[in-house]
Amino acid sequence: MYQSPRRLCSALLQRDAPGLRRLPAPRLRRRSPPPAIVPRPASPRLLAAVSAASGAARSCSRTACSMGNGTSRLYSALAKTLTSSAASQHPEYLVSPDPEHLEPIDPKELLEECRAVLHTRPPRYQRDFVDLRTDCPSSHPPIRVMQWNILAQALGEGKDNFVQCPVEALRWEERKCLILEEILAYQPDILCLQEVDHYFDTFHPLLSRLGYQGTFFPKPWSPCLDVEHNNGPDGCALFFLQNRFKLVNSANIRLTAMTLKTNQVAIAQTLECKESGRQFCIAVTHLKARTGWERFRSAQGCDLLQNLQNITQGAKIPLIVCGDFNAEPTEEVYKHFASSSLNLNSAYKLLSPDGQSEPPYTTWKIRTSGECRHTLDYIWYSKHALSVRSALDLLTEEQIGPNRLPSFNYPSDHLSLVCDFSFNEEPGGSL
């Protein structure tokens, strides 16, 4: 169905570029775009592709904004996405294209494109990696894992009631560039995301062209579908770099609680490192939210642990579990993971002085119900098989600011977590 990379770009060119011409919010600190990506006259071929795409989705009734010969290929992929109405009329755009037909994108060029789109916003927050290496050397490059609840667009605009966040900060045409900028800045080998409601029209097409293989598992009854003009259901997504890993097997898990199937899901994949030949399992999940559902989350966590016990052959295969657990460390589900026979440890505890305390927060927002500051997001790992070499430090309260998250600086109400892992040199024995 996708005969060329240009056809893929045309499918993406349907919504957002006109929004990039809007004036920024007042009193924002400006950042000039890099000279190398100053807009130039568009090529006839690009205009033809844009024209064809606009004709295929007339319901959008928008015109294209092109960026010229040198950047048109990247901007075509970046600048526009399908509306749900266009997608319903043209479902072929949501079919995953053959990776062999995708033209690769240079991540540095795409990062420059994102920054050009964001040049009227404040610069991205700077965060540093904390070196956690022990005396155990590793003969192979580390495995960088990124965990992030990116905030579903439909929920951010329609249900979450971020009363201190300006509406302009939530516009998808710019917010998606902030999300991509965060991902591109840290260059994870494995990317675990929650609340993804733009998988087919944004993340899969772009990340596939950056060399990632992706899997998406939506919630059966996504709350995004209750929002007018939604882009489909949200769910979990898992991406890994194909030049580093080979997929051994993959499982989509619909979590159960008290024998009932629930609305929460997980993805678990066994990967093989091409450098070392070592295998490990990577899993991503998003447990039930809200106070009063603690027992429900606990049951979901037990179900996930049982599934992972089977997938890892009784903990013979090393394991990394990423997720928004919607649970503080005091909850039962956290204790289940900490005491599991899978011998897991929480990577971000290692940032504390004693190595035993979780960060003070991984999400910080202000809703109509009040201010919420919680630790809900975790990266668990098999502590006898894997070591954490470094972890990305969290934003400070001063960086986050009095209006909390999301904001013009940061696209989600949850902070991204990033860790570098290495295999312990002794491959045998139980984990």
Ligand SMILES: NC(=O)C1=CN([C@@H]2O[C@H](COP(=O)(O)OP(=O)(O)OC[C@H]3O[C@@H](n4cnc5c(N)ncnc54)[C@H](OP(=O)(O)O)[C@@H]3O)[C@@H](O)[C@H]2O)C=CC1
Given for the second form:
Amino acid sequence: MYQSPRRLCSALLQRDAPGLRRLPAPRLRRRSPPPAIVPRPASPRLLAAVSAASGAARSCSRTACSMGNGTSRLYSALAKTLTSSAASQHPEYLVSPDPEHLEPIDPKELLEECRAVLHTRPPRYQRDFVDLRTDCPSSHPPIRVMQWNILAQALGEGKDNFVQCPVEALRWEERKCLILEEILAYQPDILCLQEVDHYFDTFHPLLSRLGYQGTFFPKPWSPCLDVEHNNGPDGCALFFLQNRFKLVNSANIRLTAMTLKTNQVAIAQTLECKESGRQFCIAVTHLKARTGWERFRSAQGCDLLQNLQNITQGAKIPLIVCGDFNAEPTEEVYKHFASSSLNLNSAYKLLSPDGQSEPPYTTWKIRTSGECRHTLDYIWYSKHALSVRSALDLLTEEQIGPNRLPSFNYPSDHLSLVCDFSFNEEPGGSL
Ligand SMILES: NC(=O)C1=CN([C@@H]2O[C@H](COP(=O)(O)OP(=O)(O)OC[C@H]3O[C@@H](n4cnc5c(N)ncnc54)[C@H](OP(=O)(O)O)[C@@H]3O)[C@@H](O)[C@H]2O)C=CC1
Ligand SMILES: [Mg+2]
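Having displayed the form predicted on its own, please output the structure of the form predicted in complex with the ligand.
Full assembly next; the chain just shown is listed first.
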């Protein structure tokens, strides 16, 4: 019998964890790329669970481990016992446990449990933070932002055609742990995700119990819904740590293109830092994919910029925009963002020697049509109000490997981007 979901839930039942505790900080370095690996040590007391999970995983057929089973159903069952009877009238993917009724999870414990589930996988690669500090002393801790298209489970299994990726590498019960491991390794204060099709059964309950407040906005006609055994629509999700920020306002935006409503969405939230009292706006989006849709993406980008102009009161409130723009830096939508009156810069350009070039790739996969290596994901920020203190380096080509992504040791076809921001000292013009 497949037992790993039950073992994973053991952290959920813990009663003595005081909330999110910082794990040892990842190493910081200055522009030196040793391709190190991070072993996944299994603690002795977890060995029984590890062997049960791996044995079950080995014997689990693709059908038996399809989306929405195991942990998903367990969480949904839990939710139905904890929330009002009205919840049971909704489809399974809309049922969410009430975090008020759930105990906090110790992130170290959850990380250990993820690593136990993943112990048969190849080791995780080390990525280092590159120190980008200029002369911006700040008395407050930085704000760590993670941008990541995590790959919708339904699209990965049913539509994306990653021809070099074995189906076993995509099994949700393990891929979920790879995603959580990445989040727990970098401990972002703010998490901006695309292609989330396990919000209600996985990310919302778990991240709530790690201290995050979450918002989800599904695509109106998610392509996930075309896939058999799907787990509901995919969409954008935004999480922030409740002990660091207070929500001031929140907007779910359905993007338009030339006045037409489109299938793409964004979430924009104004947050107030509890330490400094300073406000900023954080937005997440996922623009229309595929070649031939460049003008459509450009129009969606213009609509998003217009919305953000209003929300930031004409750039008075500092802004961070995370997204899978599905556009190379040569595209019109990129140019709109780079030249907007919102005064934005793209954080990952700062990793280049001259600070002017985007990285060579943020997604790398092999489809039936061939190899697709592109820079599509960005973290934009108000350059007058914010500074990037450090950024997480990308995986190297050697680390990504010949079969590209996703793989047994990386769960998505897109790399996560992570930056530490601080407010510039002069408050003139910013709230
Ligand atoms: N019922 C209805 O009336 C409607 C239904 N739909 C459904 O939505 C789908 C399109 O939705 P839309 O939001 O425009 O989707 P997009 O074209 O934006 O792509 C959807 C997803 O497919 C991935 N993708 C990109 N390129 C490829 C590729 N070459 N092969 C496989 N997957 C790829 C994208 O991933 P990434 O971003 O990582 O590249 C993205 O997450 C339709 O196929 C239909 O199923 C849409 C509108 C109306
Ligand atoms: Mg995709």
